[in-house]
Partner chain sequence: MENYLVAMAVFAGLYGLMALGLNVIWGMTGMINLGLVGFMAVGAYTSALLTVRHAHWPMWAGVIAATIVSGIAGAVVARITARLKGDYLAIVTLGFSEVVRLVASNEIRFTNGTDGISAIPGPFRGEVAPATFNLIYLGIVAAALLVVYLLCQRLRHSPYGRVLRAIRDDDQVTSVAGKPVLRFKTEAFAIGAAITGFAGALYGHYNAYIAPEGFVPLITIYIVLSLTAGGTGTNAGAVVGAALVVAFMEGTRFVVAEIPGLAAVQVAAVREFMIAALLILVLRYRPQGLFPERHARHATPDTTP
Amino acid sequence: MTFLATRRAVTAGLALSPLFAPSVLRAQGEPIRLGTLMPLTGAGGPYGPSMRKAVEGVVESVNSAGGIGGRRIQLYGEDSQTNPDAAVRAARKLIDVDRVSAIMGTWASAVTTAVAPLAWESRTMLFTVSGADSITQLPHRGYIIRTQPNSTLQITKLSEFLGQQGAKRIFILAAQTPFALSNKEILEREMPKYGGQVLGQTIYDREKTVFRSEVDQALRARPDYIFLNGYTPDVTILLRELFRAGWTGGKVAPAYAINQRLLDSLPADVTNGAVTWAPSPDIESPAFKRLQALLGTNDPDPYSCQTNDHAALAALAIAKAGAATGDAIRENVRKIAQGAGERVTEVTEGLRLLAAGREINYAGASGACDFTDNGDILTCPFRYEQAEGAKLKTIRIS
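Show me the one chain in the form predicted in complex with its partner chain?
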């Protein structure tokens, strides 16, 4: 009998404990259910935990400010294991058992594409950080919002930058990748807007150790800028061979190719002047500074900045709609993320303004969070850097 009495006491204690919590924590009504599906194990494992923390931060601040219309947010989470098969089962659980109205933070493109049909069939909103162009082209009827710039936006931004640098004749040396051809087509479409043109592209095998003939082909076209669309190992060799060939014109590559490791492995003479570009969080934003404090790092990764915004967007859309369904989020997310409303970078401030009947325009750590009709972001900040004395110097962020 002692055991039974103890158990009863424990149960009673658990049941009473919310009564002793501060009153703001006791938001009334059925909780609002949101889900995360992040890569906590597998290839995306290094990113998932901080992406999740960025979401938890938003949920905590909403709940401690009294919830949304008096309703707390209940956060559910599953591990996508960076694997479409496991992710589909996890998404089933989030949708059918936890009945979440939004799934946030899918990372790998294959995971997002596999989960997407479940989301739109069950009218659940899907917020993703995957970059593949094909995702927003799915027949998702508005149930997908993507905060990661797709490759079209990335190349469009590169063209804009090259145009401003006065580049007229561009040659591309590209590694054999799924995006090599589509990147060239976008650059060919964009450059004429700035009076430039793409002279040609040579696609090479990344595993090769000598690129002499590729470099010769590039130089024969007499370009003024060479776009090295590859990865660190092959771009290292290409830069060295361009230097040997006496190349003094412009060279540009993605920031993941020309990184500090590359700069350390080559003499500064070889890398000086090389330009990189990459999507960047909005580092001037107060939301970014709050996220720095929340995650305890000066340099939160772009995915965490994006999931931070996913949670804020979902919360604000629910507040705007006054209903916590996937449909409510889908129909209201653009009303709180863009337009003529008051600019807001913090979720509880947005909730307060919405409660007062005002219009808002949310912009978060990842950028302006303005979306096209098919769910892509309209624009986001990009960071342009230039190698100088084996260090990258920021030219500008815009």
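Okay, that one was the form predicted in complex with its partner chain. Can I see the form predicted alone too?
Just the single chain follows, nothing else.
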């Protein structure tokens, strides 16, 4: 997929925004090449199309306003298939053939782990929504920015919630993924603070279609909560197996696993009571409200909010640097997203201020975009929801 603004849109943008259009010649300069690598199919398939549209909205805004220094953004997109091997092939095309300076939107931690070496070796910036702690522990030399909270922050928040719910005995059913072991270790460290404990963990192959033996292992431990640490397809099967086994205790899973697609596929009796948690977008931000309009939904998922910010961060870092390279983005992304600059929530507003020589501090649909030295997001609020009558009901944002 290649996204190109129409000639009419570009022309209109030039007329409306002289700051970005000093001449027709500059507007026709070599495009700035950016790439997306999102899960259009596979376990992450419910999220990929929306994530891509969120990026396209930023690109269209920039191009309609005349581009960056008169240069339009040309967006190239590939499907990761939520599969590391497919993602590596797709990333190689984006880097070697399309010659992008940034890749945005890798979702599954296994995909990001596989793609990351290609990014840092080619000096291509990688923006990701993956959460495994191990990702930013890679020797990435600053070429990774993660807008998704890492596993430590996510599981610490989950432990706090479970403790407040009175959970004392937790058993984990986990897909074989990069974050399975670290999530267990964090939960084991945090739950004793609330008088709880982790009884054990069973790792399963998420390609299986039956998990009765894994469910039986969990039930034999006599937990009061079962943590379903997987993806939508396998968690769907696990919930069905738990219901058939007569489980009436607590069920908790990441929001990317128990979503509306899952609820639509199972009877409400199977899903009622299941709790999810996820990083919460900044629902009061003008950026979030614009994304609601763009996507045609009142509840954009966190990943679309984050990829919307990926595109804005890349564009603003390029404008700040005056160069469209991975190195330029790496060196300038924090300069436009944290510090004492003027707060902006919209990419063209930021471009205007940068063109005027002003400093900016971008905060977008996903919230403040402040990062540690190794590329992790510093903090964010979390939203907790519970399945009730085939719908998810928000029970807390904190």
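Positions refer to the first chain, counted from 1. Keep in mind that what you see is a predicted model, and the values were worked out from it rather than measured. Here the rigid core means the biggest group of C-alpha atoms that line up within 1.5 Å when the two forms are laid on top of each other.
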For the rigid-body motion of this chain between the two forms, what is the smaller part's rotation angle in degrees?
-> 36
Rigid-core fit: what Cα movement does residue 385 have between the two forms, in Å to one decimal?
-> 6.5
After superposition on the rigid core, what is the displacement of the C-alpha atom of residue 219 between the two forms, in Å?
-> 17.1
